[in-house]
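The chain that follows stands alone, in the form predicted alone, written as structure tokens.
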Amino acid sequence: MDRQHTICEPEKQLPVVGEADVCVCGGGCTGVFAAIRAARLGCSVILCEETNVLGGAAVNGLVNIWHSLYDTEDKQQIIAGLTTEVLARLEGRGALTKSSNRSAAYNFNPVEMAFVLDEMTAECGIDVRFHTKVCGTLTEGGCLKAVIVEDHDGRGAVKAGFFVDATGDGDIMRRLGMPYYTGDRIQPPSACFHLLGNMAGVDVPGIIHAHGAEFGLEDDWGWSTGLAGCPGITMRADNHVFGVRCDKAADLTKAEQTGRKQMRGFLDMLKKYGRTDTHYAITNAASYIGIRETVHYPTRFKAERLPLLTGTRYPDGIMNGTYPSDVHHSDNMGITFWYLDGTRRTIYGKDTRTETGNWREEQGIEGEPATYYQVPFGILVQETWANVIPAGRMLNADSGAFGALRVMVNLNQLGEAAGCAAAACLDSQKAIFDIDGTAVRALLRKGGSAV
């Protein structure tokens, strides 16, 4: 039968089970140095995160590496900041290596990014919560009073003074009915795992091409990398998933599920076609599959990919980055990269077929390219809530832009910037959309930033 079902929840009272200056939800990387920078900027601060352990892409996603933070030249850092001192600490404990790629200039292990991360929210007395899942918002006068959470002790309500919402998908914008919008063709998402056994001349292309589909397995571009520390151990992204929007629940589901079946695929392809003299096995999986992009926000600022890719700069800018855009196809097994040098490549299924371009002549853009790309403040402010910030994937850009900064050394600095911004805010006694984003800018660069 054809029909909606609904029951009544009965309405109870709910206990305050937290009150803080700011509560951050979503304890990714970019939650986390939100919550770090407004901490350091003397704020209590109360980080709810809906898993059991800080880090997000990096940690339960098993993406481990960051990209460069230097210019195009080498010449000038322009990323500085809280990910220079996690790179740091994972360096001193033996968790990193280091390389001369720069989209791959940083490899870490995962589990030490970890105790990393705890220990810095530890550090600052940031009160740290596990398994709390935001359910809910409390507002009144145009303000957030406080989120309903959920955890193993039942529903209760958190109190702040201000809100960073880094829940990736916009928890909280969504409980509060933030208009949202999606990309024409949403970026899918992978399922990363660590591999045991020694892939030297395995010819993975190859092999795909000649016996993929006898293990459910596409001709499908993806990547692999290393794992600092432990030889022998790979981390691989072979395949995406496609077709699901990872912000609704049954899609989330089915993502899940048909990225460990192609891990699985992955590995018993190896065992039947790979190399003879080692033994394979999968040594963990991604505890939460690798989302590239499901809804954004609107603000103040969106940012567009020819502005960026040319370098404009801004005042206020709160972040610097040079990755490329890079826009993982939805329909045919492809990624196309845009450089800030001007070349365009697009690379189909397993190095099958690549397309070459230049973007910049193409548009008639003559001079010297830009060596490095930055956003304003704007790009955080939303102009509807005097004390909540978007920061995240979520954020306000075209595909082609979206595809150079949500990766995680960009969106690190998204997170420092909310929580430089907090902090004023709550000084000044300013709404978001009040606050001079020159003076968050000087707040980033006064704790250690590069913009």
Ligand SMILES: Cc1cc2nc3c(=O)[nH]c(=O)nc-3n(C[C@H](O)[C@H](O)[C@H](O)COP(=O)(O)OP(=O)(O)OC[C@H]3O[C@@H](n4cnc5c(N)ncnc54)[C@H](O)[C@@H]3O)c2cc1C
Given for the second form:
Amino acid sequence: MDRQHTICEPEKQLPVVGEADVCVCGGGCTGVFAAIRAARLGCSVILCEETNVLGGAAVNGLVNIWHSLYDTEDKQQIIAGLTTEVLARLEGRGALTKSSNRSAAYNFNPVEMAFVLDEMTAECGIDVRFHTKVCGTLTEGGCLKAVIVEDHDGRGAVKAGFFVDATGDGDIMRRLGMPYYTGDRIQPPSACFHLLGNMAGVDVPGIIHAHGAEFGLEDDWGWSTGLAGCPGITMRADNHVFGVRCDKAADLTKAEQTGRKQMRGFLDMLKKYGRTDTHYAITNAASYIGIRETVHYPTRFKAERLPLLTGTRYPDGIMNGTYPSDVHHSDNMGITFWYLDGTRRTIYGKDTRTETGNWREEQGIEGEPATYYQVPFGILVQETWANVIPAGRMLNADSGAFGALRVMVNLNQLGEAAGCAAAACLDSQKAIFDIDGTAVRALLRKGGSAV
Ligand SMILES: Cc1cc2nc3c(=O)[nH]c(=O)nc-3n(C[C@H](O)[C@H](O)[C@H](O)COP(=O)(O)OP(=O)(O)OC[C@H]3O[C@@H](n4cnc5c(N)ncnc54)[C@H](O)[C@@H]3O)c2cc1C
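Same protein, different form: I have the form predicted alone, so give me the form predicted in complex with this ligand.
Now the complete complex, all chains and molecules, led by this one.
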């Protein structure tokens, strides 16, 4: 029998199921922060999220670490705004552990994060729509007029004056036909989970190296951390799923299945080769595999590793950061870090071999290292559609800069800037490519940001 390769979907009238000043697509921290900023500036906001909860990777992916908010000398607070507001609320609920370790400065409970984001979006009247997938776009002239959504009531349109694409993969940008590119080495995903059981003294990379193959695990390594307020439980991200493109439907399914196999293999391995005086169990598995990277969309400014890590400053800087360039290799079990002070370190899980160097010396860079880096407004400005901003891990960056910018304390700020820019565009009736980035910076500062 001949198979048909295409089939015609009959044209039909779509109900308008929502209308607002701003529609934010994707309710990860980036999207939530964009929505709150726009709402606080007086915009009506609809937030569409395809899962049942806000927080994205921080909640559905169980990624529960936010990095330091201070410069590398721990003198100046360079990240503030909604990030500090959320942390204060988590702390108030006993759901936050603080550490002097810059890379693990704040450890939170993801369920409590979801509570806080529910609370904060409700407080400013954001119309949150869960189980609502944004799956199409309707344009008019050079503007996005509405997005098509699918929820339990069916298919409908959400109209808005401005749209923020905070879907991680840039679903809106893709449906608008915007060109995209991939990094030369796409960082692989990891399926995170919560493990009950005493892990003190357990050499995880060593056990994986010696026995992982017996449980279907590659000779890999990753990281783990505690879970704020939950002694006896660790968050595990010890493995990667290699060779998948998580923006492709079939690969995403494969990644989820492989990730779960890895969780089970890891548990079984510990039961046999871990401590004998403890009971190991998985108490919670990420409901969505942790996607580090898929595609990137060109915008007016592309972040590049050297200008970033040498601390170039911009009059319209909208984001500060210190997190190192942290690149999980796509083709072997290594992770390479480039720190602001010049240290370059690659760690391989196989034999826990470490290679170090100094990238500043290698590049002939002189003078004092930067104590923090900055990104200008142009990173949010695509130049085709007047009323759309892409914000989140689809950002415009080379692999090295992406390795640094992809973390949440950084993307949170891009979200806040996107919300402020949306409000500024609506207020001035200007296109995103015609507004002044320094005015967005001023709005950010007025709302508590440290840029
Ligand atoms: C394993 C792992 C470990 C990491 N470790 C850290 C760490 O320790 N600290 C750190 O800060 N960062 C870490 N990161 C990076 C960080 O978590 C992510 O880069 C960041 O959360 C991405 O934010 P985002 O808002 O772009 O995407 P997401 O957080 O993925 O949010 C996107 C949201 O959009 C929704 N969505 C997607 N498509 C649609 C659609 N079509 N319609 C409606 N909704 C949609 C999704 O459901 C999701 O809620 C890690 C990442 C991974 C994978």
